[in-house]
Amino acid sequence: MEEPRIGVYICWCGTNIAKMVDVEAVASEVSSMPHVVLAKNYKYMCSDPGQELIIKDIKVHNLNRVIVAACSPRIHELTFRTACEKAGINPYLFEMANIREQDSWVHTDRSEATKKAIDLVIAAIRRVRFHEALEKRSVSVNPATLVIGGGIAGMTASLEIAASGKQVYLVEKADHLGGMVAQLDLTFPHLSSAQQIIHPLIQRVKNNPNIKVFLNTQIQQVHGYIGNFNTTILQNGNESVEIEFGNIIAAVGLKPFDPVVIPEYGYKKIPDVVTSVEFEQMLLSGLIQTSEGKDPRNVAIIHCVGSRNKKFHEYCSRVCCMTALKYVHQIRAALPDANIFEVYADMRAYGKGHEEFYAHTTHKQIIFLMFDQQTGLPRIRKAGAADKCNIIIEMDELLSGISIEVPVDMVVLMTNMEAHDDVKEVVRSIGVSLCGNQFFIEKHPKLDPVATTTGGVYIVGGCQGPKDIPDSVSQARAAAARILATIAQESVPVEVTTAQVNELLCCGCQTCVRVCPYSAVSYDESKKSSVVNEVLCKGCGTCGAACPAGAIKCKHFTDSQILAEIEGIMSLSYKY
């Protein structure tokens, strides 16, 4: 093994790090450590000049190990690995110390933060001495793509991929395409026809020779890995079809919350209390009428039904406020003399053109009434014979500070959007995870918002979280672009930092098989030992941590590397 020659680079990150950490002191402190050839600091290491500084030093000083102390490795580790590779050294001979998120951003004492930064850098120096050169690997890519969900996101992604001449399998569990958008009359904020958007899209999908549509279809367990997946789909409950594909897009969307579980609103018990989905059907029919066939004189629209409430769902469904304001325009156009009440908890208008739409709607002669989700929801009861209305809404009005009664003939409940009942079966079949709100978890919310931790599996549209049509379409096109890029390359890199089993130490307990979240470990009866499929393995380390015999090690996370790092982090107590 060659003698380590380590270059250490401390990033200022503008003032993000330098304001709380004395970066020059850190560089000075670690410069005298064994095997450290040089230690420098620079304002922005991730910038082109910063990367060029590393490349030049590697060549001039014959460095064979590099450390950058900067932000989270999740943000720029690949950047610096690429710089090392350009300079001619293996990218896995690089190590990154996080002195921003784990140090400068979480401390207020500059002296202590500087000491901690020194600890973190020393830990990286001790660790990088034990790094080994790892070779990149890749697998071929099947150019076909499986798209799960036939809403606007799924169809958009399908058309984008099919336009390049590649095969798409579009699977929809319902008997029609279109998803939630097919149930809408107008869209916000421009009040365009949703039907004129969705129906041409459906026809384009049906007429595209590169898209094979499966309706009334459920997917079974997906097997394989990025570039080489296969599954059996079940049509109409009994007909099985086997398909092979290289990538997956999940676009299963969301469903409306059922407000029958909120007793205050009397849904299904009091006539003329309808959900936003049911009201859309009225708008599509061109007739807004009560259950008695009369035009309502007073209409109330109640926001956050099932949203932002600890009893039901704590998250915001995003589209409800703007949809409620859209209803104001449609009701006013159909019933010019009607009184309209917007009963809201908060008005959230953060999309493009939404604030302007909100301001414009306030001039439509409507009455805004505010309630507090925490102190009590509005209460709906059937009106008496002398009330000259169908329904009475009792509420504690927040702005005026008084309890009021609102006489109305119709109530529209703006229902929350929530995950489908079978969402756990879907994520289990494609190997992705759910957050606490039952939304699909992306690989990184900012840097990789449509990918997942399972290579080759992408998430778009509502299943990743409630969103409007433009955001869903944007995500669909982003995922399609990512997939087309891998197809064009004909191969895709796979994880290098994978687990390895020492067959001589393996006791055959199969604990690793049970705990692996990626189904990458299997048991070989002939060898009486566990075996790792390195293409499926993501290097998470779960198997190595669980192995009672210590038979599994993970590349780039060996015992010697981890123990050296632990010793380094404690180094100031005994000055290394």
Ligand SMILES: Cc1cc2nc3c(=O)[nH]c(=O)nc-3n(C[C@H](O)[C@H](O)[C@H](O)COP(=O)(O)OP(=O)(O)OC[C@H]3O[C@@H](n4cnc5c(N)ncnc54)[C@H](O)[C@@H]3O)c2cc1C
Contents of the next structure:
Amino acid sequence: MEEPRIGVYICWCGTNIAKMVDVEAVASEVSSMPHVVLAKNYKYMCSDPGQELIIKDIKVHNLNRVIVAACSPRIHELTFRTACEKAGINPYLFEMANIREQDSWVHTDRSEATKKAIDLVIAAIRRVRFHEALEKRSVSVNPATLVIGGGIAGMTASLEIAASGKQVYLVEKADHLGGMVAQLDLTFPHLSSAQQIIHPLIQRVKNNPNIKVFLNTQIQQVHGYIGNFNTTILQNGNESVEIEFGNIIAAVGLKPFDPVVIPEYGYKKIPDVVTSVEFEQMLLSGLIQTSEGKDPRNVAIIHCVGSRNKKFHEYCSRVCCMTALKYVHQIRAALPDANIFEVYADMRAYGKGHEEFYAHTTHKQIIFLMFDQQTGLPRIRKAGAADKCNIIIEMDELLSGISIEVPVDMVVLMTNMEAHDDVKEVVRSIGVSLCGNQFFIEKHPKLDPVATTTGGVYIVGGCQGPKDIPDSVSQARAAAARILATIAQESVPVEVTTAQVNELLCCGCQTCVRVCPYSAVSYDESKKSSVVNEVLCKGCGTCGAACPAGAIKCKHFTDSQILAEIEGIMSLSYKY
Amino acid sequence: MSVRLQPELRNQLIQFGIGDWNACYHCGTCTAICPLSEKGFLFPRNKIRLMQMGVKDELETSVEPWLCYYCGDCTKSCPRDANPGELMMSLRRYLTSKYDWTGLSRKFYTSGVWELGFILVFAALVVIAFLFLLPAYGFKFTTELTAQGGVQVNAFAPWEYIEIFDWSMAAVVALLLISNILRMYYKIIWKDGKTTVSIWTHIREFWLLIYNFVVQPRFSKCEDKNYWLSHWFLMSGYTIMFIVIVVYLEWFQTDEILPFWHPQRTLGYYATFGLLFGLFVAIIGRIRKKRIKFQFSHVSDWLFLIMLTLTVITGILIHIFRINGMAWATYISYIAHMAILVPMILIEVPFSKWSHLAYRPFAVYFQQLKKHAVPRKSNQ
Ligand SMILES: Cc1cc2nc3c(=O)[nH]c(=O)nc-3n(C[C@H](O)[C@H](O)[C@H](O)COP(=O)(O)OP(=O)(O)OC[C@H]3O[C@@H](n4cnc5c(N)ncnc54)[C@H](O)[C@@H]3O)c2cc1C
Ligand code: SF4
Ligand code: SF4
Ligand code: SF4
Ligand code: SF4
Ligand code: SF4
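Since the one above is the form predicted on its own, can you give the form predicted in complex with the named molecule too?
Below, the chain from earlier opens the complete complex, with every other chain and molecule after it.
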């Protein structure tokens, strides 16, 4: 191995670091360490002049290792790796020490913070000596795409991809396309017809030669990795078809919560207490009537049924407030004299045109009644003979502070939207994970909301979290764009810092096979050793830590690198 | 105990004023800014809530709407332009109709036809009385003037008879008003059934009632002092006129033309000026709509202003014509004066706007009683 020649750069980050860490002291402390050729400090290392400084030094001083002590590697590791690459050294010969998030931002004693910065930089210096040059790799991409779920999100994504002439396999569990939107009458906030939105879309999907639709079909285990997936599709439970594809879009949506479990609401026990989805059916049929076939005089709409309540689901279903307001317009049109009660806990009008829709709806002579999820839900009971109505809602009204009884003839429950029962099987078969609310987890909530941590698998629409049609469609188109970009490139880069099994040391216990969260390790009977599929491996290191034989080496996280780093942190001397 | 909502109440309330009260989203700014809202007697937000929800009983038994003097501060500061001040005004109209057991108040507030019809019928009765009834008793229209050159008003409308009529009308009106006030008292103090007030408290707090009636101090609490002044002029003018006409008509309605500085004339002039000034401010205000109080005018507001103005103008005309010896002009003015005055008094005092004059100080009295109320012992 060539002699390490290390350049160390301490960043001020304006005053972010410099105010709590004596950056000059850190630079001068480490400058005398073995292998350190130079140690500098600079106001903003990530700025263009900062990067230029590194590139120039590498060339002038013939550096072969670089350390930047600055912010979190999450933010700028890629910046500096790219700078190293430009100067002609392998990007993996770079190391970053985090002296901002882990130091200047969290301490108040400047001399202690400076000492800690020195320790962190020493650890990086010790570690970087053991870094090895790693080569970038990529895999080819199969241009076909698998879309799971034929709702508005899945269909939109399918059409978008098929429009560029690429093959789409669209798998739908139900016997028809359209998902939830196919069950709706009008849509908020413009009161346009849902049927007129969804039916043309269904026709276009059916007529598109590039889209192969599988109805009544559930997805089996998907094998392979980004660019090269395959699975067997069981159509109608028997006919099996082998398909290969390079990317996957999950668009399985959500299902309505069953309010039977909320005793206060008496759903299925008291006639004329219906869910929002049932009410949509009523609206589609064109008749709002009680079970006795009469026009209801008073209708109550209860919000947050199963939502925003720790007993059921803590999250907000997001579309039900506006849907409830939409019902006001529809009831008002059908029954001009009816009294309409919006029994709500909070009014959520977050989207474009929603606040205006809310303001406009309040003038429809409706009565808003507020309840408090914490102190108790409204209680629904069947009215007595003397009550002159079908149903009585008892509630503690929050804004007046009094307990009231609301006489009504029909109650609409704005049910929560929750994950499908089979969602766990779906995520397992495509190798992604669910959050605590059973929504598919995105790669990054802000910067990468449609990708997942599994390369080539994207999530769109309701399954990523409750959302309305515009948001579902936007996600669908975004995912399609991402996929078309990889198809156009014909190959995608894959993770470099993967695990490797030393076949001579492997004892065949298969611990690694069981612990790998990405199913990247398999046991090779002929070799009597485990092998890592380097395309699937994400370099998480789980197998390396679990292997009792010490047979697994994780690239860029080798034992010698990590031990050197620990020594650097622990030892107070600068010599080694 | 939970109260049953009466959603139909909304449709009723709409007839008493503005109807779109969902504008209010209950930020509470109005209650915070209201100079008259106080602990235990908070308004207007909570009353708006009861209106929105249709909680009839709680609304009917509440005293707070009367504690509001419509300064308009709440309306000015409402972020949603919900106009809480006018909602309080609507509520007072509604309550007036609820205190009135004859049901006429409701009719007058909600139906222009009823109100106009009532006015025309009573105006006609007055005219008939002057044209046929009094002449039948031997009183006559005469162009013969007094020695001073004035018109002989008492020959055509003898003060004794007019006074008897005044007295009987006052008695009817007072009976109606008192019975309405008793109903108000019952609703506010007893109907909620939770508290009881001792006789001694009733007596002790009574002086407040008198004080409030005379000084109207709550009004001065509102920011705009000018308005308080014009209101006070209007009030005192009205009261003086009322007293001299009902109690001292013999002294007020003379055929003799007294010297200018005689109290009969100065008091009369003062009262006329007070009325005119107050009316002028109110009418200009309602036309200009600058003051929040005057931005929304219910039909009943205009009708009342017009009738009172006409009454004052005809009153002035009687005086001018009389001292200038213009007999027929005097008689016509006199009949017109009475034909407007009588229906106005009959509508306004027990059933409409001027009943507020009585309800307001009583409300302060009842508020005081409520402050000293003790929880009622339950029977079980
Ligand atoms: C009562 C109600 C009213 C609404 N009103 C409006 C409105 O007015 N405006 C608005 O913008 N939004 C409204 N929404 C929201 C709207 O329905 C959603 O935004 C939209 O349905 C999301 O589309 P999606 O494709 O993500 O999911 P979905 O429409 O749920 O479609 C998912 C599809 O995937 C299929 N699927 C599920 N599991 C599997 C599986 N394992 N394998 C294969 N296929 C599977 C399902 O059968 C379904 O066809 C409303 C929602 C409800 C409940
Ligand atoms: S959108 Fe509205 S009704 Fe639906 S869960 Fe959220 S707050 Fe409740
Ligand atoms: S855990 Fe280690 S020893 Fe066991 S199978 Fe995996 S690589 Fe081999
Ligand atoms: S490093 Fe992680 S992803 Fe790679 S094989 Fe090991 S456990 Fe699996
Ligand atoms: S009336 Fe206006 S100020 Fe008063 S609570 Fe309602 S919105 Fe707020
Ligand atoms: S008008 Fe004035 S007195 Fe009446 S509620 Fe509003 S702020 Fe209070």
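Positions refer to the first chain, counted from 1. Being a predicted model, the structure only gives us computed values, none of them experimental. Superpose the two forms; the largest set of C-alphas matching within 1.5 Å is the rigid core.
A movement of the C-alpha atom of Trp105 reaching 2 angstroms or beyond is seen between these two forms when the two forms are aligned on their rigid core. Taking 2 Å as the criterion, Cys540 does not count as shifted between these two forms: its C-alpha moves by less than this amount when the rigid core is aligned. After superposition on the rigid core, the Cα of Val515 moves by less than 2 Å between these two forms. Overlaying the rigid core between these two forms leaves the Cα of Ala564 displaced by 4.0 angstrom.
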